[in-house]
Every structure is written in C-alpha cells, then in structure tokens.
Amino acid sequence: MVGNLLLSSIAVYGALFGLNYALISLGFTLVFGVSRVLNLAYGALYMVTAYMVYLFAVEWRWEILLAALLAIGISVLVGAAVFLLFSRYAPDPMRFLLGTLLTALLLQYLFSYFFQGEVGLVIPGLAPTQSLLVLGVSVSPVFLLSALVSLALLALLWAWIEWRPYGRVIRAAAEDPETASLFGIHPARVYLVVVLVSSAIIGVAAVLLVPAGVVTPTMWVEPFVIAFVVAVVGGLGKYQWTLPAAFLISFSQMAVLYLTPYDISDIVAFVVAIAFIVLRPQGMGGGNHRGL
C-alpha cells in the first residue's frame, strides 16, 4: 500500500510539476530558438504579473479575472519594450544579454521599493483552494489548473507554428533571416511577434502559479532558472522538446524526493542540464542548425 502511494506521489506529482515547468519555460525557449538571443529579463515578468495582480485584484479590489488579464497585459507590453530597446540599441547577443540581466534586476528594485520591501504579499487565484485527489494523491486545484493550460497552450503553439501559414513564416524567419528578407518577410517584426506570445505565456504561468506561493522582489529567480534548465536540456530554441525536458527534470526531482533520505530535489535539476552540457550539449532536440 505504501509503495503504490509513494509510486502514485512519483507519477502525479512529476507530471503536475512537469507541465508546470513546461508552462513558465515555453516562452523562454521559443524566443531563443526565433531571434537567437537569450532575454534574461523573462523571469522577470512573472514578478510584474504577480505584483500587478497583487496592486489590481488586493489593494485597489478589482474582480481577479479583469485584475489577471490587465496584468498580463502590462507583462506584454513590458516584454516588448525591453526586447525592442535591446534589439535596437544593444542588438550585439552580449550586450542583450546583459542588459536583459540588468533590467531584471532593476525590475527586481523598482518592484521593491514601490512595495516598500514588503515580502510574502498573497494574491489570489483563478482556481478553488479545496484539495482534490488523484490517484490517491491530494493535489493543489492551482497545479492542476495550470497543467491543464500548459498542455492545451502547448498544443496551440504548435499547432500555430507547424500548421498556421504565419507559422511557415516564423520558422523561415528562426531557420534563415536573410534568405527570408529576400521574400518580403521582416525578422525583426517576426521576432516581436514571438516576444508578445512569450511575454503572454510566463504571465498566464504567473497568474495560475504564484497565489500557491507569495509575491516578493526575488521572485522572478526561481522561474528563470526553471525556463533555463528546462531550455538547457530539451535543447536551446527547440520549443518541441520543451514538455520532455521538463517531464525529465520533474520525475528526476520527484523520485529522489520520495526515494531518498535527503530533500535534494533542487540539486537534481542543476545535475541535469551540467550532464547535458557535457555529454549532450545540443540538447534532447539533437541538431546544430539554427532554427526552430
């Protein structure tokens, strides 16, 4: 009986956390593998959708709904601007680089002194409270709903990409962006197109995650370094293998949290993405051409 609860823990929670993780690295990978710079500035978008929801739906009580997408909003427009102010001033990948880095940090500051330092802020959420079973294990309504869009948000990016005529000109634009200029298509329009769909997809992550945590200014730490990884080892910019990547970190993490002695699941996912970095460094996507 133990060991099927304990197989049971395994298989819920590393798929609920896998899909979760899948949720908050999407974005990240798909700006990658499109315009080939990496936006250190994404995590941070999660801690301004949280904070706006936090100023929206606590402080000046808007309905969570309109307080959500109205935070969502500003993450976009946030996403935006800070991709276009790179790309055209600093479009050299070092220099986006560290200015994405900066600016999350001053992000990071801006947020708390607004907030006046203030840490564990809780804003609610989209989903019951009430714990559910599955398969015998209590699951937080929160990790269900939000794997329950990240499957059906993955599904729709994909289809969008592969099979939508747009789609033809994403992966043109991702695969050869001076052959593809040649054919009247605008890489730089193509890659903020990506970075507004981005931006959506970590503050939709924001406003299903964080009300099963707290809002504070280090918050956008934790998802980064998740999107990171994940991106690490399904391969960078090969947004296919971002489910599998996530899935491999997740159960990884769950079977050495239920199976041994030591709450080191943190370190697992670390572990990972180092193997990968040496032994697989193209990732589980596998290839060396640029592209999606």
Partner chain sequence: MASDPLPSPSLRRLVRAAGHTLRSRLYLATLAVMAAFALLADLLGSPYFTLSLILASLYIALAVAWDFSSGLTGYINFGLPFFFGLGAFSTGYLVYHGLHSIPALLALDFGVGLVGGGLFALPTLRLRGPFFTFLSLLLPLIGTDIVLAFWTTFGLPTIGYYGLPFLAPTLEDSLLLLSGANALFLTGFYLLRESRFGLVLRGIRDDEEVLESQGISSFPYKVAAFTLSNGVVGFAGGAYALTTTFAGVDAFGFLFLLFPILIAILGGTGEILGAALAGYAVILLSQYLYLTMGSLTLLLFAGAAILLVLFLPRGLLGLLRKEAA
Second form
Amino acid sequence: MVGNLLLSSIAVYGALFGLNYALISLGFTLVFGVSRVLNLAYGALYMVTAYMVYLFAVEWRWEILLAALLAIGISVLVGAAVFLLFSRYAPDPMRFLLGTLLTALLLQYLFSYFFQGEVGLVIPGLAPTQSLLVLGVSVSPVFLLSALVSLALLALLWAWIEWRPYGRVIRAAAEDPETASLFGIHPARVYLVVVLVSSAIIGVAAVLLVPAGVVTPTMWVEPFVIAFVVAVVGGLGKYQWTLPAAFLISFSQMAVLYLTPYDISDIVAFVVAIAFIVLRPQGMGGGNHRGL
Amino acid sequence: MSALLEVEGVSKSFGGNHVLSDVSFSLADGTLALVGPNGAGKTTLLNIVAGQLSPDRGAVRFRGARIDRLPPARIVHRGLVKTYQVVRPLRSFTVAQHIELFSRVRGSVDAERILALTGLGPVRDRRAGELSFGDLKRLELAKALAVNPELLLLDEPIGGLSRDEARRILGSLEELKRDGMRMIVVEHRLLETLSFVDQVVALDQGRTIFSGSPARFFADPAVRAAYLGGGHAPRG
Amino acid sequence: MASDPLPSPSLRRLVRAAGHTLRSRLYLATLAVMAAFALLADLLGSPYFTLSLILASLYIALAVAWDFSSGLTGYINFGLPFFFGLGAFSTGYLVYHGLHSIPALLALDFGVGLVGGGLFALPTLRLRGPFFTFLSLLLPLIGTDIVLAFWTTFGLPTIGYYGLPFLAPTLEDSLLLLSGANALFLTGFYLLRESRFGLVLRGIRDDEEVLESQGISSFPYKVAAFTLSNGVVGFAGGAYALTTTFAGVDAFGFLFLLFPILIAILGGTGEILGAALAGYAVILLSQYLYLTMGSLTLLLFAGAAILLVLFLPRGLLGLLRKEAA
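For the form predicted together with the partner chain instead of the form predicted on its own, what are the coordinates?
Everything in the complex follows now, all chains and molecules, and the chain you saw is the first one.
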C-alpha cells in the first residue's frame, strides 16, 4: 500500500511539476531557437510580474484578474526593452550575457530597494485554495491550473508555429536569417515578436505559480535555473522538446525525493544538465543544425 | 626516397555532394600547385591535409605516418601548417607578437629573418587591426612561418592583391623555395603562380585531371577541356 | 601539450625578463597606491575606513583573479561567488574541526579554490564560451542548495559557522596582510599576463581557432588560467570569513560577482593592474554612498555596470590606450 502511494506520488507530482517546468521554460527555449541568444534576464521577468501583481492586487487592491493581465503586460514591455537595449550586441555573446545578467541583478536590487523591509510577500491566485485528491495524492489547485494552462499553451504555440502563415516566417528567420531577409522578412522584427510572446508566457507562469510561494527579490533565480536546465536537456532551441525534457527532470527529481532520504531537487536537475552537456550536448532533440 | 606528403585515394562528400573523389598525389620535394576551376575541391583538399576536415575515405601520410585523424594542432607539431584564404589575424596582436606567440610551437625561429623575408619589418609593432590588406596577407605568411614548418600549405596567398602586391609575396615565396621550404599552393592566378612551382595537380569536379610539370600543364587536353570548355579561363 | 617544448631560455633570461616587466611604471604606481592606502589607514585609525579598505582588498583580489582568466580569454566566469563561498565554508568547516592557524586556513582555502575551479573547468571549458558562461552561472545559483543539502545530510550546523578567529589581531594588521597578499597575486598575474602564457590567453580571446590551426591547443591554458584564478577566489572567500568571523550562505551572494566585474571592466578588461586601481575607487565610493543612501547604492552600481558594458566595454585603461595609439 505504501509502495502504491509512493508510486502515485511520483507519477502525479512528476507530471504536475513537469508541466509547470515546461510552462516556465517554453519562452526561453523559443527565443533561443529562433534568435540564438541566451537571455539571462529571462527569470527576472517572472519576478517583475510577481511584484507587479503584488503592487496592483495587494497594495492597490485591484481586481486580481485585472492586476494579473496588467502585470503580464508589464513583463512583455520589460522583455521587449531588454531585447531592444542589448540585441545589437548579440553578435558578441559575452557582452550580451554580461548585459542581461546585470539587468537581472539591477531588477533584483530595484525591488529589494522599493519593497525593503517587507518579507514574505504573498499574492492572491486565480485558482481556489482547497486541495484536491488525484490518484490518492493531495494536490494544490494552483499547480493543477498552471499545468492545464501549460498544456494549452504548448498546443497553441505548436499550432501557431507549424500551421499558421506567420509560423512559417518564424521558422524561416530561425533557420537562415540571411536568406529569409532576401524574401522580405525582417529577422530582427521576427525576433522581437518572439520575445514578446516569450515574455508573455513567463508572465503567465508567474501569475499562476507565484501564489503558491512568496515574492522575494531573488525569486528570478529558480525559474531561470529551471528554464536553463530544461533547455539544455531538450536540446537548446528545440521548443518541441520542452515537455519531454521537463518530464525527464521532474520525474528524476521526484524519484530521488521519494525513494531516497535526500531533498536535493536542484542538485538532481543540475546533475541531469551536466550529464547531458558532457554526454549528449545536442540534447534530446538532437541535430546540430540551426532552426526550430 | 619516400615522399614527404602522400595523399592516397581521398574522397569527401557533403550531404551527398561529392566534393572529392579518389584524389591522390604526392610531394617529395619542392613546390606543388593545386589548381582547378571554382568548386573543384582545392580548398577542401587543403583542409583535409591540414586536419581541419577528415576524409570519408583515403589516407594522408606525412613522413610515412598517417595524419588524417589527428587534430589540427598535432599536425602542426609534425611540421605542416596552413594559411587561411581569408586572412585571420589575432586582431589585438602586433605583428611581432604573432611571431613571438607561435615561435615556440616547434622550436625557436629567427623572428628577424621572418620579418625581413615577408617585408613586415616596418610595421612590426602595429596591431593587426591597423594593418593594410597587403600587410595582412603577408602576416598570414609570417604567422605560418613562425611555427618553423617543413611543409607550408598556402590557400590563395595572393588572392585579392594587386599585381605589385602579389609580386612582393611571390618574391618571398621564391626566396623561401631557395631556402629549401616545401610548399603546396592553391591559387587561381595561374600565370603568376606556375612560374615558381615544380609540379602541378589539377582538379576538376573533385577528380584529378592532371598531374605533372608546369610546362606540360597548358598543353594537356583534359586541362584545356576543363578550363576552356567549362567557361573558366586562366586568369593572371 | 606533450610536444610543446618547455621554454628553453635559461632561468637567468627569464628572471631578467620578469625584472623588465616589473619595472613598468604602472605596476610600480599600483604597488605604491596599495602601500599608501595601508599606511593611511594606520595613520587615520578610523575603523570604518580601514574596514572599507579591507573590503576593497577582498574585491580587488576577486577582480584581478576574474580579469586574469575571464578578461584575458573572453570566457566569462559567473561562478565567482560559488568559489568565494566555497573558500568561506571550508574555513568554517576547518575551524570547527580544530584548525586554527590562519596561514594554514588561507593556504587550504586557496587549495580548495584550485581543486574546485579545476574540477569545474575540466569538463566545461571544452564547450563554447557562452555555454561555459551559462554553466558557471548555475554554480552560485545552486550553491546555497548544495550547502544546505550537505548540512542536512551530514548534520552540520544549520545557519553557518560563527565565532571564527580574526584574520589578524587588529583591523590595520588585517589590511596589511591582505594588501601584501594582493601585491603577491597582482605581481603573479601581471607577470603571467606579460609572458607567453598571457599571450596565449589573449590569443584565445581574439581567435581560438587560429591558435589551434597554428599548433597551440588552447584547452590546457584555459584550464590552468581558471584553476589558478579560482584558487585566489577561494583564498578571498576564506579571508572574508575570517574578517566577518562568520561563514554563511551570504558568501554566495551576487555582490561578489557584480563588484568584481564592475571593477575589472572599469580598470580595462585583461589589464590586471587597472583592476587594482579601480577597486579602491569603486569600493570606497560605494562605502561612502552606502552611508548616505543605503541600499540604493547597489542599484546605482548595477546601473553603472550596465552602462559600462554598453558604452565602455574596454574600460578606462582601454580607452586611454586607444587614445594613445
């Protein structure tokens, strides 16, 4: 009986966390796949969204749905600003990496300055708070909702890129920006569109997931680490492999958590990423060519 | 006497496109020109010899030992070095620093001699980023000489240069030849190049169509067909 | 580099070359500034000023170490706070296990940095620059988790190690010790920069492929540079713990990345000496500003660092060189 509960815990939490990891990482892998830049300020957008929800919904007592939408809008604006500020240095990856990391730190210090002394900030969520039972395992509706949204967004994004006319433009710009520009496509404009979409996705992730935790100035680290590890395991830029990679990580973590006495989820994720980098640098998605 | 460099049945294709098919030649001494129309596979062959590409089939031997699976740096240690067709200097380095950096790779060389031979003495303390195109071409040669090679692979050493500038480099190459340096040159400008080589290997569409002395080169029917029939005239 | 022959010139020639390098005016001026600050602290006897200079010395050690490996090669190491924290924690661990000799502690911290840096460098420096940078950033991000995991697993003290011994009996002595250590690091890194080793590192930044195609395998040079650099970082971490007499997770903080990078870029990337001079300016200014505007200072310096990366990536010394050229 105990064995069954263990296994269903691994199954349920592995699936839930996997979907949530995918939600957090999707924007990151998408941007890298299309424009080949590693944006270190990605996690900071998660933090920006969370603080904005706190400001609107808690301090200013606005309706939560309105606060959430506005916060996502601000995440998109900040994401676009970072991209426009640094994209011209993308050919010099070192400068781009330095600039975007420093931006993340700047935002960290900004929020810790304006919200100093306020510890343990929490924001209201869109989901009910009563726990549910799934396969005999108690699950927070917060994670269930975000997992469902994750599935929906994965499907929507896939359909957009594979089936819609603009998806073809994105794929062309991703595969060969020079040739694409000969056909009247402006790669820089396509990159901006993708950055806007990815900033919105990480904003949605924050609105859905942060209510389960607290808002702190260092909260950008966790989504960033997750996004990075998922991207490495899936194969940098292979957005189609986001979900399988996220599952591989979440199930490994849950297996270690429930089958050993150690609570070392982050280290498990790090070890999985290192193993892929050393043994299979092209990731699960394979292939070495440019493009989605 | 066994050959210094032997290329034996080398084939290479990129995505089903046969760039080289069963190419063989050898060099015992002196200088060799590798010629052929655009896309004949000359640069690919040179990259295979230098270890920057590995052949699908065939072997490359240097002093009797296989080198075709060695990383480029190891091949240089054996005594074989290649220049780049498109100049690739270390932009923040001065001319003298280029020579200093590479002069310990295979025992010491005389930096002054290299500067004099390439004519770079007057700009020895200029950074590569500030040099003229002609100087950069000479730096490409000086950089290769700094590793004290036994065999020099030159990928279009006079490509893009004016007649006078080309003459200066060819003068350096002739001097090197007199000193006993062995060289393989890939060059489009046949008339200027063939004057100082002992042996010509011509490629067309990845196959060897001629191998022999420069004197016989222009009379050879296969060469004439490849150049004149293919719409490529020898430039010079 | 099995077949790369060792430098053949006699020891005497090497010493003469080193002597020539060390007669550089900028080098001598840098040492003079360091000595002047140590002397000034002694004369003023102001604890805040002396402590600020101690802090400056620690950041200078980090900045010079970072500049030597990352500034010269262009392989940016964001793992600084991790190896810094590693040094701090090993100090705590060793003190709690009965080691109280300050020189032994610092030497072991240097060793821990060397070993940790080497272990990280070996697999990751085979990757292209951006991926190395990315992985190095993960280290400080999960550093806290690693420490917490070890704590829970091995039953170590839960908050951190406190009650550690002081680096030296007085603050002024601590400053003197750290200034001396910095002079040593600075001299070593500067000599290496001016040697053929430094030339190879600079070549890596310019075009690593050219080095390979001309017979120089860059990998051992990169590993050596990053290992050495992280040894100094480990030392600084230990010295930090012995200054605050506490080793906790704050040692993994991004302050220990932000300031060293800001200092190194301001001093001119890859210039080594510039970092030492910029270090005093940046840290003393930040300490002064901290008195008047508190944590707004950090915001200001992060913004300044971004502006530097955008508009002055070669720093002040780099700018001066360009003007002179």
